[in-house]
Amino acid sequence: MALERIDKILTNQNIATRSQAKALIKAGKVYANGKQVKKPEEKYDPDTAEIIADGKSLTVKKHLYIMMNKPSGVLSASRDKYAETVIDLLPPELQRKGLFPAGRLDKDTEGLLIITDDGELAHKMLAPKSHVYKLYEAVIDRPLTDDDCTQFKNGLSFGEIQFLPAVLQIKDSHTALVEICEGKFHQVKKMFNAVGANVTHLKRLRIGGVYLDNNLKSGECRELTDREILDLLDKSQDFP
């Protein structure tokens, strides 16, 4: 049992901050497992404690998890001097310290991105060895042949770099699906790149077992559910 600061506590939960938290508790209007809470360093286990904030319960959560519908031209980082990033496209309702989005996408690529403050969880999801499976949409710049799902299929390099076999499944003459199961800098791109190709447009449509919901708009996000918490880590490859 790891106790916190009640201040602390609802900072965390994006309820306020920490001079408003304290500014709750001298006015009394903040109760912790049935009593009043008196000064703002007392401590109780976050994830046991019943705890009412200005009239309201306060559901406690360990961690977030937030499914977003990245947009073209944003930053996939915690913070950036010079441009806008996925966390600056949080609503205040899920902003929350320690937030950072789990594997980046490229900043002209769109789709699927979760946005976390769960470390253990993430690296689960982005570690080759666990074989959690991306899929994504890639529009490339000339026809798609059969060749070039062979040749995914049987493991590409570029340059230095080599890339483990993949699954290259063609939509039309220039559109492909593309699963695979690492994350490295630029995969996709490079991938096609190693294949004579260009990629033009690409979007993440799924990781692991959870697929982009297709009533979030560009820039729109959720939390997730607990099922698709749990699919994160599904390692099954599944076409839709």
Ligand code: URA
Second form
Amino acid sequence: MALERIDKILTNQNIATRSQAKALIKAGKVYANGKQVKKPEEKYDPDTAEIIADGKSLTVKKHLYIMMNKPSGVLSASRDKYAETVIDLLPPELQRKGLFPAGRLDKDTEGLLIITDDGELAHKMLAPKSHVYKLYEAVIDRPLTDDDCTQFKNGLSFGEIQFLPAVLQIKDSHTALVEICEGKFHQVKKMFNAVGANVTHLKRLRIGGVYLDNNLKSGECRELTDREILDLLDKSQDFP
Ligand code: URA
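Now the other one: the form predicted together with the named molecule, given that the block above is the form predicted alone.
Next comes the full complex, and the chain you just saw is listed first.
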């Protein structure tokens, strides 16, 4: 149980700025566990305290989990001096300290990106030994062959890099679905390089049991549902 200052809890939940939170407390408009809060320094457990601020009951969420349909051309990093990042694309109500993209996509890759401040869940989702599969759609610069599928299944290597067995399913002559449970740098592109092909377009469609919401236009995002948060660690595959 980690206690936090009440003004910090209100700020972290985007209820008020730090100074607005202090003003609300001073005006006697904040209650915690049934008692009026007297000072901003008072500490409560953000996971369990029942807080009412300015007449509104507050369900405190420890972490935030956001699904974004990442556009091509935007960096999946928290902040960058020069380039636009996925965090810059978040609407003000979802901006919160400590958010980072869990499982980066290349600048020119689009599709499903999870943004969170939960480092533990991100680690579990990304560690190869967790066997959480990520599904990509890749467009390739040459016709795909059954031999490509066999090579992906047997486990490819590119230079010094060895990849775990992966599933390649041909959709049409130049388009394939690829399932991997690792996240090595430029992994899908390098796997195709290993079979003498280049990726011309890459989109992530699924992580664990969570699919990209088709209603999200490029650059849009929404919070994950409670079910989806659990499903992020689902180990199932589309093409076992
Ligand atoms: N593999 C890649 O090559 N790039 C990505 O962005 C994701 C997976």
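Worth saying up front: this structure is predicted, and the values here are computed from it rather than measured. Here, rigid core means the biggest group of C-alpha atoms that superpose within 1.5 Å across both forms. Positions refer to the first chain, counted from 1.
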_Once the core is aligned, does residue 205 move its Cα by at least 2 Å between these two forms?_
no
